[in-house]
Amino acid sequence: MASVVRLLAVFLRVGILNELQYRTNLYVQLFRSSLSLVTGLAGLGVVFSHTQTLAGWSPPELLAILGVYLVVSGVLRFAIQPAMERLMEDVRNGTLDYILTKPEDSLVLVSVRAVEVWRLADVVLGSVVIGAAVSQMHDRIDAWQVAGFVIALVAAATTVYSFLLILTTLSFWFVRLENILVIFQSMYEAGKWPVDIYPAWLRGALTFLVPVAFATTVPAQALAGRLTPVALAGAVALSASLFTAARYFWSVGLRRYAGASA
């Protein structure tokens, strides 16, 4: 774990130095993040102009889901998605050799070497939205809810990372898979709303096929006091199992890699 933190710190520093060369990107990202927040709030405003609850979710609870969506989206676009996109490119071009020859765990290296610093704006805005949602909740948020929320949020990030790693590892077998990340991002948009509002077939797909529910709805349920200890344990078990499966699949994929010299 110490080596992972050290490597992340190094690549974060390099990423910051690179991004500081193009500071306009900060303003572009702030505009994007603000636009996403405004459209999300507008959607909530339209819904609650016609009803007091949505599938049993109150306005503050839905605001919490929007905040979680922004936070997880920020983490996804800050480190996970850039790393996966670069991995696909390296596999296609045969330049993954430079990683495999390093005296570090190859999976750790490919996972932390690419960051887009300005994407952290989503994390900041999402945290502000979550704080606003908590302040509007009538029931007092106790320590167990906060702990459950933090655990569920870490499990959510692990689940999303593991799922995308599995998709990206398919590039060892298939040449071009860039669009698969775009498809995932499109499906992730559904995470702005609780999965309870969708039809049963779509709810099942967003829970077990593409883990959007575990990424956004479950952490918000923990914050709102809706998540049982059994469900939280299930979310943690899923994230751990998916991470183990993704790491194994990565090792299988590496055996398929021929390298630039092939």
Contents of the next structure:
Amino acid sequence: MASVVRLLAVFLRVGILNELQYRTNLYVQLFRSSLSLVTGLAGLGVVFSHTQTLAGWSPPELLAILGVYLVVSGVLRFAIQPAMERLMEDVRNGTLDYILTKPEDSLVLVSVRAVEVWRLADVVLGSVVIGAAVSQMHDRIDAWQVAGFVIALVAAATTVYSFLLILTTLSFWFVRLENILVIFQSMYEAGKWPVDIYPAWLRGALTFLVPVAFATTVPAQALAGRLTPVALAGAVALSASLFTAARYFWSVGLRRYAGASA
Amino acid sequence: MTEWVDMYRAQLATTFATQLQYRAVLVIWLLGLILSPVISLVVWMTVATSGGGQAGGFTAPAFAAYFLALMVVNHLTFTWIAWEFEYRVRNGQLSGLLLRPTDPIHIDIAANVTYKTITLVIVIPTVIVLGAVFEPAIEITPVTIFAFIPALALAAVLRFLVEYILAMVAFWTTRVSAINDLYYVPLFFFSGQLVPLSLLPDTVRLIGLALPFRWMLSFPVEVVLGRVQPDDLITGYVAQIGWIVIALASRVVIWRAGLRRYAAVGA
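Now show the form predicted together with the partner chain, given that the preceding structure was the form predicted on its own.
Let us now look at the entire complex, which starts with that chain.
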């Protein structure tokens, strides 16, 4: 675990140094993040000009979902997606060799080595939105709710990571797959709203086929104090088992990898 | 005239063959085009249900009809020219196209037409299935169809031109994606993708009236749903044509200026 943190810190530092050369990117990213925030807020505004609650969710609770959506998508684009894109490219070009010859866990290396630092702007903005949402909720929030929220958020990030790792690992068999990540992106859009509003078949797909429900709805439920301990345990169990499965699948896929010269 | 027919026949055949090569990309674009209206549809059906059966004059089945019609119109009018054009300018691919005796815009028109023809094979069954699921209240008469076709064609032309003009920003900057984002936000609100325009707050709706976005998408949708009065129909066509004229003129001016700039880079 210590080595994971150390490696992440090293790559993060390199990533920041790299990005500091292109400072305009920060402003471009801030601009884009604010646009997506404005779109989200205006959407909520229009919806709540016609109703008091949406499928039992009050305005601050939906605001919390929007915040979680921004945080998770920030994490996704900051570290997970760049790493997966790099990995696919390396498998295609055979350059994964360079990773495999290093004396560290190859999965850890591929997962932390590519970061897009400015994407953290979404995480910051999302956190502000969550803070604003919490301050507008009627009941005082207690320590259990905060703990549940943090656990659910970690589980959400783990679930998304594991899910994308499984998809990416498929590239050991099917070489050209970069579009599969785009599919996830467009499915993730659905996570801006609570999954309870979707009809059963779509809710099922967004829960078990593509884990969007766990990524945004569940943490927001925790914050709103509506998540039962059983549901939280379920989310944690799912993320743990998905993580284990992804790790196992990775080792299977790695055996398929032929390298550049083989 | 026969030259043009031959040229288009050749372009259509080429783009048809090219696009069938990249079937996965076709499906991915489609997924976004289908999912986004479904999300809005579900949100507003939920609003209508919790608001005692209706919101702003739309019942849940009326919302379903609106967003399914919007899905089809959005599919038939959207373009991907901004990405394509940026790629061309960045790679210098545009240079080769400029050597041809016809304006490259005709390649893009042909590609647009073939893409839509190919993907209708997926879009139509999808809309039928979604129609069975969401049970829209829609009554299509020959009159609405007759009024709808010109509205749709004008909307497609206008949206294509506007997005083409936007794509030409690539001549001046390589950061096209940020400018695209800036365009998609008002498009999303003012073209009726988030919600039927009549449900927007009054001030926002008034701003929308001065912009071209509604003529690119929501107008044909409202026409096919029979929500447009005969008088407004004529005004609508006129507004669409007016915007098209403005867009055509801007396209010519910006295209010339852009080409000078492009040559100056030495690409």
